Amino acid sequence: MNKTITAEAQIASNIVSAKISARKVNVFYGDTHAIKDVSIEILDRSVTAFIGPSGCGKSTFLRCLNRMNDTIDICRVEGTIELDGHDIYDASVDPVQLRARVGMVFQKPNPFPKSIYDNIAYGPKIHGLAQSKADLDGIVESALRRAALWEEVKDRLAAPGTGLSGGQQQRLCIARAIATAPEVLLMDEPCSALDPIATAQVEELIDELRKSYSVVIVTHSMQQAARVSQKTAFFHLGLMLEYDDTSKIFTNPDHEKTQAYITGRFG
């Protein structure tokens, strides 16, 4: 009896601490079934890594979490995805407001063709987060500090964001994403276009950001997943074959295909 109560309490604890809950999610591009019955609980204030070979569906599923797939006409999403218990695909949910709560950083740095300052200020302006220029200045500085970029750019905020190095541009994009005070930060291979030094800086930043956000990262680098994440999900052919603590996935996976992938036998 005690064991049953303990197990139920553990399940309840997991549900309470889940920031995003996805149940039986299927994604179709026209007739192509890209994501098949994926269910996952993504925890708050932690880093969750999605790994798997190219074309396995990990980026497609990531884009479901802030409705980026809405921008693709032939894409259809079925199932339930909840943020803090509320269905993000409900007709009453404004996707623009959702994306302020669930920010996204893409594979290649994509700063706006604006100044460093305006790259950060754009989101807070359109979402009405600043009442005055002083408020906006504070948000810009705070976002740049959290992205570990303030000291490098504080004397040239009027300079174009596109003039920064690749690693600085990616940190600028992270600062831009967190300037709207999101609760979740999605990262789609944020280091794939960066050199090793810039990659290390972004990984350090991810570790810092998880103190405030739920971070979900898609990565081809298993070493990166092992370094930065607490939970890892392995995707293969549109299925999520395994989801567990990162340490378990990389040392004692349950599924033979996970084992084959992490040991380099395919991918």
Contents of the next structure:
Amino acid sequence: MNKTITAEAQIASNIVSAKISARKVNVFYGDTHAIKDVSIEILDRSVTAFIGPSGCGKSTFLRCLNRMNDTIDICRVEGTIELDGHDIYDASVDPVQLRARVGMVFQKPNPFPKSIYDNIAYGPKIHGLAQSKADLDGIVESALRRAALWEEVKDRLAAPGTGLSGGQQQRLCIARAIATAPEVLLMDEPCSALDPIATAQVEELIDELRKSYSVVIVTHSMQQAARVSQKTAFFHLGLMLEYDDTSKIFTNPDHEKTQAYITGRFG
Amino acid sequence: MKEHIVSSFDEELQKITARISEMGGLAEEELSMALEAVRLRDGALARKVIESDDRLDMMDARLEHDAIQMLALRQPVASDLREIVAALKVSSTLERIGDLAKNIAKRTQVLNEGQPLRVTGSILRMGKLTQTLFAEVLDAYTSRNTSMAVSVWKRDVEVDEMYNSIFRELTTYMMEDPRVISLCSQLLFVAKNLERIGDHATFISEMTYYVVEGEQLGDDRPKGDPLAAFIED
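Okay, that one was the form predicted on its own. Can I see the form predicted in complex with its partner chain too?
In what comes next, the whole complex appears, and the chain from above leads the way.
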């Protein structure tokens, strides 16, 4: 009997372990109302996919989660977004520190024009995560290993990151993002510039990362959302119309628009 | 539902739906001919059933091929996925119904060699009911009518009960007159085949429900007790 209660409590605590909790988020670009009343609980140690047609607001919303929209002057964010229960838009929060906790990977691989080593070492250095050169070497190696790139680059760490292939560059950017030991990883169409093999490698990596991070991925590939995520949110015209288990969304979605979009009947 | 942006996808789906209707029609016809062959003791008609079943088998194989192609090439999801998976399963169910009708036809040929039996009347009544349920479920599947599908699903118990009473009737005859054992056991198989066809019809009900609702119908279908015939006396 006791055992059952403990198991239930454990399940319950897993259910409520929201890493990011957004409530009634509205985003404006000048007069344009880009995100309308979006509320979502993003779970820890799982992959959440944002899908929806171009211009639906999924990337805009993703960028709110680590305050990347701060860099756009005319952009205004309303509502609350909490990371572990703390409002990330609070005046006391340093956006740079926030982005070390909530890392980001972009559509096109954008390595720094520096060596492979320096690409990874840059973040840990500026955030003071390494006490010594040996420390830093350790961080670089472990980030590259976790990004499944170590074996391919360990003999040429001093070579420029821009000299790698597209798929390797993207994994380098993922390694760079995880080098600062973030808790959340945001990915904005991380595979759209990659070939199927590199895509599969990144997807394998996402699955691996899920064990320690909360991953949020924006993707135009429905199959990719279905393959990598546990939860899927469907955005349309700035609204989040449906958010549910990925298996539910792709077999029996509740919303007619979701159904139309994922089966290719939109318009 | 709205059409796909890629219209060839719709055409393929429509083709699959049309094939299922055609196969349903063919299976219905086989069953009706087989029952006529029993009623009229018509060997030629029975042979016709046996021959036409090949076509149903071929159509099932072709539908399976097309459905697998669609799964591989279109990667369907949600209602499209359910539609194709259901078509695959319904197609093989129809193929099996055809096999059972063919089996009834085969047994007719043996039955025709002996004297006419009185019990044939109850079997034909059971056949009528099975035909009705089968026709209704095909309608329900084609028109995506879940309430009609559920009604068939519930009424299959009547077929089960008729089967049990025929079983009792035949056992009694066989005990009274061992000379009819050979013929009666053929009839028993005919009844059993009809009972199986009823079960397959309920499966098509379940598939109809799944296509529309995205959920299983459940497993608490009313069933006739298969052991009732033994427990009696």
